[in-house]
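Given as structure tokens, the chain that follows is alone and in the form predicted alone.
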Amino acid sequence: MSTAPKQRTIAEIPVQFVKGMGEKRAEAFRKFQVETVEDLLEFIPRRYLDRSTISPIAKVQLNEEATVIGEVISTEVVTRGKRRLIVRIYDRSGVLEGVWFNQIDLFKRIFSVGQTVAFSGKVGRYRHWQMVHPDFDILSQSREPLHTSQIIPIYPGSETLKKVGLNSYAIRRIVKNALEQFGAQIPETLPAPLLEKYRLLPRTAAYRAIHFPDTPEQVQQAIQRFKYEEIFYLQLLMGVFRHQHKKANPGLQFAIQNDFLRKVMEKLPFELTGAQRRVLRDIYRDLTSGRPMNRLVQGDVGSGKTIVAVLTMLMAFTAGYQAAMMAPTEILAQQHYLNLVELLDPFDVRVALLIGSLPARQKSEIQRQIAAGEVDLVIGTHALIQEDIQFARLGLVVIDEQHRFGVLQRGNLIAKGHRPHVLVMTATPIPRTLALTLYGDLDVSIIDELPPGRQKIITAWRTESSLPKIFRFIEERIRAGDQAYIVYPLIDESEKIDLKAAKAAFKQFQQVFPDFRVGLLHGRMSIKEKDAVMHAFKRGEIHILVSTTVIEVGVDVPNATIMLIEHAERFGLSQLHQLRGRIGRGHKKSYCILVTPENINEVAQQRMRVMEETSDGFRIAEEDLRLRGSGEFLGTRQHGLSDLKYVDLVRDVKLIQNAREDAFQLLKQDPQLRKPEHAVIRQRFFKLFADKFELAQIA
């Protein structure tokens, strides 16, 4: 890493040194992770008011959406009729009232006479023009004039900031001071050729444009620059991981015993699909190439990824190495373990299960066996990456349901061996843009074929008023010999969230279906309790299993043909698709019923319609990403995904591809970023990914 410049950069200057900030305001900002001048400049507006689209109050239209700006001339709590707060604003052309029926005392404290405010909402009329519960922004706390810019930035706000006088107007003034004081200390973080290639704004100009735009076009130019920078550095990280993993020479070159593998495959109760065989050929080539494998296997629910992983682990075993598989939940790890034990019963392969809930003495003994090389295949959860776990000869790492783990967790398991091969699996189909962003360091294989005989699942969206009819249908199917899942988003009832809960539903269904045996499964149960319930369900001793999303992945009961999901609007599309994948695993027709309240928002309605229309996991993943945004898709555990402020993983496909090509090309020329012209990039890279530097050397 190059020596730091003598003059401090904005990333090193504490935010309290900005004129107008002060210690109290600095403390309030720290709650938003604003510690330095750079953090302050990165505290970007959440939206903008374009003064060219702001209506004079006299020109608003009844029942139309509008945004108006005016001065608060009165606030009044009206007690006649329904109690309400009325805030009147005036803009020289007329008076408009903002009306609040809820949280009146809270809003009364927010508004005061003399403020300049913006109201946005649907226009009504009662004596004066009105907006009921409008969106609003406090633009100033006094009669100070607004900035003359056509575009008014509105910053993220909270009670914490407002208490110290930090509304959008005050924040803008402080940001302006920061640029005037420290503008000369803003380093450019992108190479000049790339700025020129894409006609991107320099970094200082982009900060000015995003905080003080004169036109909407300037905002877009600034956002485009920061989009590119954001994804460029994330792709650099992926490129470093990829380079570090590939450069190991020689890698572990497996001498795989094909005769043993054929004997195991002959014992399988099914034929492998063409897609499974193709992926296994990819893996076989990797393992015998002398270079470390770093491969992602994607496949829709039920496509047969698990047997691919098992056969890969056996390739490692035949070559004389240990293999470890890390699963996200204990119940899934248990199932993998039991399936392995059953499959390998005739063979001399030693399999162990290592999970957190094992008794301490048993866990300690398994750890000893792993370290001594007395175990060949290990199935576990996060327990596998504890510091005291040592492997004798770890040659293969398998990460199941990769989206449940972060980059660091993957790296921690890899570090247990000396350059082991890595196989990553996910049953959640990933849109191409997301795969490029999150898994840019991996080669990708796709299992795009379902095993023969899988029935198409009939999916229907119903509202709660249909529940009696749905219950009658479930009763008919169970009397015909089928089994059913009923899934809820919570375990216990909550006063704050009006959702049905699994425990309460369990009691309810015991009454609704007195002739059938009802079981309950949730994450708070002990591993023995979960195991007992799942085995009873598999054996058909339980007819209806009431569960939380603990059954989302891995559990396989071919006789279960019904999946009823209560409060389906609370689940993302990919999660609904995962749950639906628990049924349709036998030869009987299967049904997934999504139940929601009568009134759900438009986005939730779109999700339900997509589930009815398609069972294509990749299309569902694209829709999920489009509807929920990158911050929520697959959770936010992947490094970088939750930090994306600018990039839209649906719309910015070309940008992501360009940034990936540019980052990888730069690393091809200068893998360690040692060239003098890359010093600032190197410095920026390690500032962003300081916690990944050690990982970058081992991954």
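Because the structure is a prediction, the values reported are computed rather than measured. Residue numbers count along the first chain shown, from 1. Superpose the two forms; the largest set of C-alphas matching within 1.5 Å is the rigid core. What changes on going to the form predicted in complex with adenosine-5'-diphosphate:
Relative to the superposed rigid core, the position of the CA of Ala66 differs between these two forms by 2 Å or more. Once the rigid core is overlaid between these two forms, Leu190 does not reach a Cα shift of 2 Å, moving by less than that.
Annotation for Leu576: C-alpha shift under 2 angstroms between these two forms, rigid core superposed.
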The other form holds:
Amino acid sequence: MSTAPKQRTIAEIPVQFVKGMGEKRAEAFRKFQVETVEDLLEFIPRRYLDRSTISPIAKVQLNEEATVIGEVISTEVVTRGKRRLIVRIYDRSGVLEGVWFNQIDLFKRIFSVGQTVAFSGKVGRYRHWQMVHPDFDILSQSREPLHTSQIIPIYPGSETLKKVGLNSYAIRRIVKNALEQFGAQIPETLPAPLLEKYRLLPRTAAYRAIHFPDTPEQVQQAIQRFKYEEIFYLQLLMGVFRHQHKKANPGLQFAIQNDFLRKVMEKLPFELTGAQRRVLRDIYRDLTSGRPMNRLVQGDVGSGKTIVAVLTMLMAFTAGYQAAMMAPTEILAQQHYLNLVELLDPFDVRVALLIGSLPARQKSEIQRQIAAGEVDLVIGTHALIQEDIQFARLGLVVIDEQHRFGVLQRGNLIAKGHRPHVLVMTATPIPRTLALTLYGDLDVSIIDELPPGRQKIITAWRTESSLPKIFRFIEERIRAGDQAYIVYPLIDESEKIDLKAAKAAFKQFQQVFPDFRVGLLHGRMSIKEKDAVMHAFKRGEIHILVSTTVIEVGVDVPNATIMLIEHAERFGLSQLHQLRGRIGRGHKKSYCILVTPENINEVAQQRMRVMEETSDGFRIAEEDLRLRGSGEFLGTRQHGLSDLKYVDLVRDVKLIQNAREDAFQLLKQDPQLRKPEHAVIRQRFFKLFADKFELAQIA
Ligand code: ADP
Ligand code: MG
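Given the form predicted alone above, I would also like to look at the protein as it appears in the form predicted in complex with adenosine-5'-diphosphate.
Complete assembly follows, chain above in first position.
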């Protein structure tokens, strides 16, 4: 033991080496991404039972939610009546039964007489107190005393783990072994001065505290440390991105021809707002500075980001470079393309559209033109980042609706040019904390002003019983010359059932509005079909457009003043806000009607109320974050990082700011984390991010 052949850290030691971990258990753990000893230590309790909140069985009340702890005194499969397993526990004050109707054999194997177990659930009564399918945990096996601290850690308990005996008790034992065996091989992953500055627990102590706390305060201390660490590393990543970008010096220095831009601006049917001009000045400065631009433009729905992007692309064009814009949906890409073609008609600028659903022949022809430098501006979707797409001289990348793309996708498009300038745009207002966390590598410009003359949108939440009245209202408006969207939820465009529902809804609306032309738009239509429908709607030939959420982002038809959203309870707040952003774009009064069934849950009700109360995108984003919790907001799909485990983006603002400063400071001294004292940090950094990002440049 004393002369281990090679001193490895816990990040390198496979979890099988921990005592008590058989192959089966290691296998089960692997399903939870627990592969190394470090992963095991990071497999933390899901919650803690506080002894003061545990009810004596004699004191439980019918129908209350309770947690009880007791010793198993019998387990019995009863066949009278419906077959079921009954596990009786006793806690010196009384007896309570846990009852299982399903997977009886599995649960029978899990429980045995003499164990100490915890049951949580709703208390019922059938001769005895009982809980049907309680949330349970085994806290100690027979004859072993239950540990005596005030709080009891409860680990995530899934069937996969419980099947192989990995209940909280067993996990605690294994974690204990791990700490005993490898405690000396746990390197500190935070710089000592920072631990001191914030009085954070050292890493080993923090693991001990989170797995074996004596008091709730210890858990809090451990969490505080892990929170800081989590955000510190994320900010290191942002700092590395930022540094890479700044290092790309000199960047392309554009020689922009102002005359040309002025001519295009004269053709616009409106004056730019002050905010748009301010943002364009920021961009102009970036592009001519000789340093690569890396800017986020944040502006609420309808604030006029498109024209900012277009003028930016034209700046690149006049400097002799190609510019590419990536949009999240084909409909949006198409719309941008059509607008651009129209605007640039009198000028000699070559614009191309590149989207996945183009016929193969056409696609490869456009690819050829891009590579040969025969097109100047390219609008596209994900299709733009495919490997075989090459640009002759890509100088600018614009990413519309950044929140729809992951960090990685952004990187892939950027890699197509030789350090091109980057402009990302988002309509989803990003709360400040989130902006710092996810976009910490970008400079930010905000369009905080809507174009003049916009009407307030009236938003009303109604239940399905009001539909006839709503239809009459829509009819009235359309007779007065307006147009309407009816949005039908289609959660996933690959789901056939939903699609059927949308199509059925379309048929129904044709019957409800026999005098009007009703159109249908959904993601499964071919590009030609979509194009035809969007065009007809834009020209006013279609009065009512029944659509799935494909119209959520960007679609712009100013004459449409009504947005009816069916099953509004199924949408998230920012999605509702985006959808509502399709109306109120002209000078007419607009109406957004949210329709839900009578009974929807409390959180959904709150969402409806927020929508009625405000159209302030920033407030909506904050509320969204609050209602959903930050975990969901950071869904892996959205940003390409795993969820934050500890940090709460709403509450931990100060912490995020501190960690950001600290991380950037560290990188300033040691941009590549090469100093010997940063070796552990470097190693940890790569473990966390290397598989997610192409970091070849700092490796
Ligand atoms: P978003 O920021 O949501 O992408 P768009 O760029 O689609 O918004 O602009 C919304 C609408 O406002 C479009 O019809 C656009 O032509 C119009 N618009 C943009 N800027 C102005 C302006 N300065 N004055 C008037 N209308 C504008
Ligand atoms: Mg837009």
